[in-house]
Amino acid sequence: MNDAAFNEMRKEVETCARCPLAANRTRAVFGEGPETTSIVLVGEAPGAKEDESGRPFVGLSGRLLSELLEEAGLPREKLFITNTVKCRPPENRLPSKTESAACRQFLAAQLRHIRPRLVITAGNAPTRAVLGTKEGISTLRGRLRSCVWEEMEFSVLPLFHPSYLLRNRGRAEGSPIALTLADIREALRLAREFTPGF
């Protein structure tokens, strides 16, 4: 996919009506970040602030994510950040299978265009969608997996979702935030391995 086709897909996402979520959205959230990065971070769906702004991870949990990325030495400006679903589900519920299926081709096209070496999945929904597993994030987080998804090969590193971290703000050794910082540092190490000078 060339740059023009990628921009056309962005416009398609912004006007998409493939599932019922389109009826109540303010703005679709395509994603943002460099298209030449070796890391893509995938969340589950936009929340209220994302729906208002059209940008991913800008609410309370997004601000915490940005702080942790920065603290670990991996500023969000170096990642492409998107979600499995591009429109906000009502009351921030998890996306349904139908809604996820309607957006799957957009996520696949984004990954095909960017060609990341590493996909960081934030929370259960994107981790299960990409890895095709029913295991929970507590079991999967921090374990690097090789993955073939939609005929693409990349590594997957699951993280706790930042909304979970908001409810668990302690920083003691072994706490969710401490584990997440370690996971992000591992992602940075891998990025530098994949892309010298990252």
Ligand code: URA
The other form holds:
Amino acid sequence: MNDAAFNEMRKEVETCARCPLAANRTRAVFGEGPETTSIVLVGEAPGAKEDESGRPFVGLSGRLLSELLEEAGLPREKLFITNTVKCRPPENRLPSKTESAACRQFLAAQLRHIRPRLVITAGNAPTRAVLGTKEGISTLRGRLRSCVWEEMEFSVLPLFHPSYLLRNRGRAEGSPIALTLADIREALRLAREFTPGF
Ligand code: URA
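Mind pulling up the form predicted in complex with this ligand next to the form predicted on its own we just looked at?
Everything in the complex follows now, all chains and molecules, and the chain you saw is the first one.
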């Protein structure tokens, strides 16, 4: 996909009506960041602030995620950040199977264009979508896996979802935040290995 086609897809997402989430959204959240990066971070779905602004991870949990990325030496500007579904589910519920299926082609096309070496999945929904597993995030987090998804090959590093971290703010050794910082540092190490100078 060339840059023009990528921008066309952005417009398509912004006006998409493939699933019922379109009816209640203020703005679809396409995602943001460099299209040449070797790391893409995929979250679950936009929340209220994201729906309002059209940007991913800008609410409370997004702010915490951004702080942790910065602290671990991987500022969010270096990643492309998006979600499994591009519109906000009512009451921030998890996206349904139909909604995720309707949006899957957009995530696949984004990854096909960006060609990341590493996909960081934040929370259960993106981790399960990409790895096709039913295992939960507490088992999967921090474990690097190779995967083939939609005929693309990349490594996947699952993280706790930042809204879980918001509810568990302690930083003691072994705490969810301490583990997440270690996971992000590992992502940075891998990115540098894959792309010298990252
Ligand atoms: N949670 C997500 O999973 N994605 C966002 O963009 C915001 C909150």
